[in-house]
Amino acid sequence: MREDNLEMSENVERYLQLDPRSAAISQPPSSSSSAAAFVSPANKSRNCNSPCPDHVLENVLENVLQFLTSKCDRNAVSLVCKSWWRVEAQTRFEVFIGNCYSLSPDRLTHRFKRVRSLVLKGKPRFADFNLMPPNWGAQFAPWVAATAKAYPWLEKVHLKRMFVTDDDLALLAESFPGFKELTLVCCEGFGTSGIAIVANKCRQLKVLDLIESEVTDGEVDWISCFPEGETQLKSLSFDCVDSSINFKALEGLVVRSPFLEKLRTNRFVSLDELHRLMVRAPQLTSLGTGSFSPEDVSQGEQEPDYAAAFRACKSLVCLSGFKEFTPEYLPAISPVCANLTSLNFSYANISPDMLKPIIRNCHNIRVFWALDSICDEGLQAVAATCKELRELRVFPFDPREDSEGPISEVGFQAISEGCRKLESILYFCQRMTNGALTAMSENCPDLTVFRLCIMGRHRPDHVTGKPMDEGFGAIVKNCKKLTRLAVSGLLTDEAFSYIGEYGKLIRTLTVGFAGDSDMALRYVLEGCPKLQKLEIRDSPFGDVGLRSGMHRYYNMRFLWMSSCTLSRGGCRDVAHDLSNVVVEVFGSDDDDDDDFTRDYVETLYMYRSLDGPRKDAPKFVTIL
């Protein structure tokens, strides 16, 4: 999955905390203290009509301010002093939220007078494993309407895995008469009516962006409903909307944006009609292609050339799409191959005979995802060409975990030797090994993202049988730039020592079928200073574990824990000692006869919040 980068959390909910009053600062000496007997009348009067003191320093202070745009920084500075939190507060127009029920709407309007950007994130990542039952939560209704009533200048709304509905998108709509952009990832509860609101009401609309969202099919012509005449569109991104679109009207539109850069088409546009557009767009420098596959062709009709297509893009330096590929034709892409930064062949089941001619042209490629359908063979062609190559991600085509996959560690490691800049990688496998791993860390000290995911369960180094822990011991050791660890395999409580000991930068981690017992969690959660998102399923990770966390826990974003051996009481414990922080539980039977299976916690969700437990709550989550 996309995933996105805004994983530098600037924790806004910690810094609405703080009361400015509460602030220790040394105040001026009074007007009223005797020194003011020494003061001339004249001296007075020139002394009433002089600016406050506190008020020229945050005059000052709001211009050095709006140059600050660092969120760290900001949050570091809004907690020096109760005039600098005033002051900070008053010139921030970017808010970051990396969980919706962390504060509520109007804690956030309260604080913030001029935001006009808004960043919001709803569902933990688990929700895309459908480890997340339906209707949780996450609604965007109470932002848009507090946002309506305190922000009517905001221009731009970017939500990842929120519940979005029609009616929102409506109100934003009407709410916003300067909005800018729009950007919905894995968002669901809308459809193509809320889409069409915004693409007619938005006048000054420069992004709108549906990315790997639920999109409903209303029935509605929605790319119809853009206004006529010359649009400020940017980017438009609608790959993930699942239902046929009117190319007249995107045609048109297309023609009518003469700023567009980026333009990524669903599966329903074909490749002749993906040819049109790309002479009608030919400064784009973000391509999605949709289908790739032609219409079929009349005898006698001759076949545009889709090369040349491509040759006139000379800016384009993003490829994606793919969806439904006729092999013959990919070579089209092949003029465009020595300038693009990044390839994106996730949607494509190609082999390496297809990627190998393909690939050799791409010197340039700095982020390149694909399918596993590449084998190893593939992979040593990327590292043999790809030496920019910043990051990497490979999908499984199936995945079943009983698969046999095509790609093992030869590939891996070939990559490791190839891609010496590597600083991201995401690989999906059947079989790895602790030599593999550790020569990654050698050859790629500057990852700051390791994710390995070894499918099939408890799966040791294929080649010594041992576990995988000396390999992700590599890793952690090796890289010191690594701020977020998945692991997996075959793995002991020492694989875990190791994190602890050394991923002292590690903010995200995640583990699933791992451990041996509650020291695992104890080393991560008492070695691990900085880590803030700690994602844990199908591990042997109980009470005791749970409790070494406390004195973490009120600096952490989340915890989830699901199929673990966590306890109803345990997890009551922990939300009666810890305030402010809440504890959701859901999964279990409470109606089950059978006193362990009505205390056994399926999944536990646990988070800090200002404003206590959320309003919203369905009825088979309880709140502790």
Second form
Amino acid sequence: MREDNLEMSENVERYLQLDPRSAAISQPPSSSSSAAAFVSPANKSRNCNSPCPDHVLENVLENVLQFLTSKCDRNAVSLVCKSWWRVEAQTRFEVFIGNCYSLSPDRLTHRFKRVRSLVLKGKPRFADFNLMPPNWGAQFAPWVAATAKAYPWLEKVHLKRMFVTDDDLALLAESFPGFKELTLVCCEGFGTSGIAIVANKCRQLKVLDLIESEVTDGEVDWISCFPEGETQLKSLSFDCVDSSINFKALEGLVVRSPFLEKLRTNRFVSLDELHRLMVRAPQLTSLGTGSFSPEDVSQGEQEPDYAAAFRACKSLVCLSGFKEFTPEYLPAISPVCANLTSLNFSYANISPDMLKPIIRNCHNIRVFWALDSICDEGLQAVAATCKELRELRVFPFDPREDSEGPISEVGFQAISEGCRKLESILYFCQRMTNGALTAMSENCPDLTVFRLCIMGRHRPDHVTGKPMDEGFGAIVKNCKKLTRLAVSGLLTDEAFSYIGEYGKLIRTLTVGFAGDSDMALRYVLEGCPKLQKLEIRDSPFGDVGLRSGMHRYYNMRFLWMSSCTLSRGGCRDVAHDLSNVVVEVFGSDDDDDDDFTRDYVETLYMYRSLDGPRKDAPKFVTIL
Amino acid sequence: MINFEATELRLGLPGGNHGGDMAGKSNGKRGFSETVDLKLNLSSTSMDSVTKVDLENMKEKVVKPPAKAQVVGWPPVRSFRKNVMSGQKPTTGEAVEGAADKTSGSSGDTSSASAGAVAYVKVSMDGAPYLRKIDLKLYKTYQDLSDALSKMFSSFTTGNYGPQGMKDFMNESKLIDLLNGSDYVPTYEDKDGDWMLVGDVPWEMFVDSCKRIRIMKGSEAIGLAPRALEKCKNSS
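Alternate state requested, the form predicted in complex with the partner chain (shown: the form predicted on its own):
Next comes the full complex, and the chain you just saw is listed first.
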């Protein structure tokens, strides 16, 4: 979890607009001459008396500001005066844009002239759960086009939930000769052809990380497209690429990549193939093991010594994969367990008996992801050993609402008692109690991220039958560092009054099937001053609740409300009263609205924007 | 904000803690869960119509409770993750029966489901400030569907919908009564874009041809009556 970096993301766009002194500059210059004047140091600041010291001051400032890396600090600096704003803009090399529709690419390229690294986020998170029709937007195309012209020296692009095409990747590969890092998280729209172009043309490539993205199989042997000779590759992650790869080419690539530290293979790499890679790259620090099953179980032949290969990887601290694992081979990882800081078993149906011998040695684990197949017993084993645990994620093997759910408050409470340094938890279960939540709130005061998903909707405390209000209340009250919260289970407005009262640092709040009335929404919007991202589904909040947040929406990144009780008229009023906020309304399909449901708003997605409503909205989206 | 205080009486059988409704809370504003299994959702007016037969039916359901109506995108697990796990078999075989059945509609990802595995349709009710999506494939009969719909919109109908379900539409006189009254009538739009009364055609045909469902006031459905009446006449 890299929430720290994005913490207090006083976004680029917010500071552009809020400071009246910079208001004149916030409009992109309309002609090139004014643009030149805009950037030139000869454009004397209106707030200094003599020209000369100002010029010197700017040079000094420029040198000093180069050391300032935090977005937070830089945004503050840019507000001091026009001169500082200008210099900061010239020295900002990394730009973070939390919502690609909050500003236009032109605005970016006009303000910042020397960008080397771009982080861009597109669709809101609920799009991951099929709550948004396809082709909604968040295309990378206009961004790559604009940056290709403005920043030929661009080195790093990190995209999340964006729609990226092979053409976009081709343009990227052609436009940036010094390109070093490409990270695509939860993206879609591209395939192996686009990857091949990047592999081939970006000769300085250090990082190619494809994470949880949908990559279409263009039937291109993209691994072979990496150029001959030594590469600069430090990190190569393709575990989400669900097509077979040319193993020989991969092996050759690994051999000629002496700087390779992170390698995450996909399920088409068998255990024996993995072995060969490990033998050639014992310097790896992070390994995604692919299938973790041998290709063919040949009887007579000598099987490779997998444990020895692991033993040889003395720097290995992060292990993931195990996508089609064969349990007998799991103990092979034992030699590295003591060194592991991160272990991801969340694609492997591991039982408690399989887990216990492994986890017993993982004293240094800080990040552990698993399936609930490990049961409460497995969680107890984790709690007994992993005293350094900071982040736990337990996913459901059977992700259905009425599944049995092998874990419960028992494992949860065990974790809270054993892993006192816990900072982040994501837990899917079917049974939970207020007592366990309260225990965790008291045992783990460092929690910053608390996400509990009781999969059966509206489930109360399964022992007392009461709503889960008190438990979540304890969490927000006792975990004073909490910045991200996702609630579930049977919750009344009371829970939300607690959130509003105590959740003073909460930036992201996720609500589903909870609350009784608009009061719940009001508690949150009036009580949580740091709230940036509010995502709500299937809760009885309507226009009145919506209006209670009018004072906040410009200071938030976005609000998502789907399957609530909003009316079109109510949303239109909000749109009318907030001119800098874009209010989008759409359904869950891409068919047109029916007449009789015209007043009903299925999904509301609203966000602040400096450049008004987007021009690429598809037909099914109405911008009010 | 429409405020309905339906008195919901539930008969829960021992050991059943399915769903969150056992808290006894009035959730008149929040009838979102569509439990079809152990609970009878009855408003006070139609309480008398609970018969022994109904109780027997419920007991049968204990043995094999039908799955809850699946909601799109819930639980919030990315399809990416679901797709990876759906290929795996349970090791201990304990509680994960049905996990191998990846086409149960749980993913809500219609592109990954095989053809015909899910049939999501939007359900709206005249005057209700919300609409729901349900998967028709999860129901076996019109009765199942009727139960689910009445539960879904229970807070709104306060019993006008009636527990008898849609079978009554096959009874001509009952149909006429219902159409003339203020009771709600479920209608659907079929593949051809025609609006029909639910219950008109055999269940399988209905599931295949239904595109969306609209529960409208009986009096408004008069125009659709002739077809239904035709059907009744032909079947009796």
